[in-house]
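What follows is one chain in structure tokens, specifically the form predicted alone.
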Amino acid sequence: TRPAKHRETSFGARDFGAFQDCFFRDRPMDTARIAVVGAGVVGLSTAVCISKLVPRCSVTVISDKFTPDTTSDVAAGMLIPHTYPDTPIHKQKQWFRETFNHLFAIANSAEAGDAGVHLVSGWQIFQSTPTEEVPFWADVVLGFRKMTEAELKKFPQHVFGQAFTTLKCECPAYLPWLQKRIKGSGGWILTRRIEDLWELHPSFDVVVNCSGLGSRELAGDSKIFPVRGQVLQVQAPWVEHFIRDGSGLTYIYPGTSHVTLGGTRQKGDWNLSPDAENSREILSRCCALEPSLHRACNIREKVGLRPYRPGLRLQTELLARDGQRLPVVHHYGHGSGGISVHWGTALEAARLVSECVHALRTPAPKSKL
């Protein structure tokens, strides 16, 4: 494969058809041209999975924002699943297991440092005993067990807890690592804002929509909305174990270069500017769990808008205009759980793309009349 290039352009829809020549001039005629819209953890992992699973294809990732300016870059990256009420538990567990196994292999390889993936141990604590003392993902993480009374003494306001080891996937390192894999397999990276998915026709045979909140406009999906998350990144190298309140609102996640303190859940709030009062509340709540954080320094504020939806959208849609058709695979709406299931859902999206490509390559049956 030819080495991939990172092209930046602000070409309009009419110019894009001519621009495709530099992408595809050396490709075999039966190459399936696939565009992935969105360059967060969902978009990039989907592009990698497509390049692995779909034979004879070219993959182009198109987005107006790349790392370090994506929502994924703000996320702490802890693999503790969010529950999707509309999705069967066995499917959620499959997605999580596939993601955990993928990242666990990286964590145990020479790539671990470059990819920003490592193991971290700690506690999830509750102020009242949860209905499910053993969550569905307990046998996927490592060493899951109920906390002892001695351990709980560290958290006098909490009556129940779970101890386990999971993975942390730091997107400021992981996203460039994924981009490197896309380029290494001959894929393309294109910086451009897409206003309408149809503008990618006829330059591409299949479009994969991983635009997150952008799907409000690109897919006309009014069900997706932002849940604003503000976090603090602090220097506290003595903090080595994660601490997560069972509600998921307050958490302390140590990483390779800083500790992430969270957080907020503000539905429908599009404000990307840090709020000083939010920061004070976050620090106060985290210090209540880990008093040594009063000594934390170099505090930085970060804000991201989680793409929430009643149910994750993972399905194929056939767009049609003037007798022309464009298959679109939608893959978005992960909310706060994207990093925990990104590889599992990307594999499923890649399978949907493979079905689209197979249908395009299969001749329509001839009429017997």
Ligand SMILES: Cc1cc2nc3c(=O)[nH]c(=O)nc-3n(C[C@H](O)[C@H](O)[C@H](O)COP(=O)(O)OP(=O)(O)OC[C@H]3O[C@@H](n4cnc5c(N)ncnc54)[C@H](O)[C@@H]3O)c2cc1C
Second form
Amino acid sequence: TRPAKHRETSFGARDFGAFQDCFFRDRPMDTARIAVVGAGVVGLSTAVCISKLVPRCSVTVISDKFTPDTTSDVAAGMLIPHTYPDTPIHKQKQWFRETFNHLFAIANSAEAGDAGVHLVSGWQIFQSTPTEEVPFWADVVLGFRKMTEAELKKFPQHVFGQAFTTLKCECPAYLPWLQKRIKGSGGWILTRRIEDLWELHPSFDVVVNCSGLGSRELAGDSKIFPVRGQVLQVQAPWVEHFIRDGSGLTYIYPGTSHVTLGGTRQKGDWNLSPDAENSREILSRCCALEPSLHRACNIREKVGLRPYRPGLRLQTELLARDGQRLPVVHHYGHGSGGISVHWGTALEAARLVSECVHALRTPAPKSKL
Ligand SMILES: Cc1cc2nc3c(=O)[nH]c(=O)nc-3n(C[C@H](O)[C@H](O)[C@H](O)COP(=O)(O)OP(=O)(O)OC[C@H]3O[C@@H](n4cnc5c(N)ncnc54)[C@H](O)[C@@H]3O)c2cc1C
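Moving on from the form predicted alone, please list the structure of the form predicted together with the ligand.
Expanding to the full complex; the earlier chain stays at the top.
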């Protein structure tokens, strides 16, 4: 029997044929079947953007892990961009602006609570004046200004600071909210680990690779590596402003259910277990910035591996085997700032998918659609 629509499905290792029979049996002939591999913030937002932008398509998200077990779930989700050295700044600014505008609209809607998106104000502080006193994203966030001498008195070890209001996007709420949108627009969610992207041929016409660190193997990409991040989630409801040391190593981010204290940046470290020494250091650094945190309670430790790459990969590749072809749009490598740019990069990935679908639909001697 045909499974009920909108049901989450787990298929065995070689069952894409069965999946195809069940779900695509009645599709119009020119429906493009698109698989998105990965269910972190990048995969799910890409699936939503494809459903909105690509006409006559069916979208299936395939992943071995879902919320709350992805790297995206560990992130505090502050919208403060990190710089990708190999990506032009105007591109990074465009991605950040598109993401900010998208989330700002959600924060101002009745959906804000369900989606886990809200505004938060605070300070980024520096122990020496940075070369760039006004960063490239200053006119995207709200009310950006230099901190006054009086404000800086709160941070006696720091000589310069920036005050602004930004957004916080909490993935343990945002990812289920995105999943609901995917299912609501007729998409499918499958639990499965992919060993080789070619497994998805010929069941799908276009594959989008949003597997983050998994791309080391799936795309054979040695440029991507983990940057380990450990954080503490604590109860300290009196902390209402974010505080971020300009080095990015120490931060205090208040959220809806806890305050996130960070952090660590350990390159090439794959260890997902919390380290007690890391936790002691984080707490001590954060207490130095905000002494009231000495009274924080219910401390929980979390670890995530940032999918770091010098430049994010947003690119189409045509896989070919035995005369058969499979277009793959790669969309991964968001490193330390994926939440901050995810919607902008997802829109760009959806445009690449649209081009692939258009090429498949264009009459040509070997076109299949
Ligand atoms: C401690 C910490 C704090 C952070 N704080 C912030 C912040 O405040 N602001 C910000 O902008 N960013 C922050 N980040 C960065 C942010 O979390 C990442 O950039 C972002 O989550 C990357 O999203 P992703 O979807 O690419 O990866 P992931 O969330 O890792 O998702 C990858 C998905 O691919 C799936 N997958 C992988 N391999 C396979 C396979 N072979 N088969 C099937 N599925 C596969 C996984 O199961 C998963 O679902 C932080 C990160 C950490 C660790």
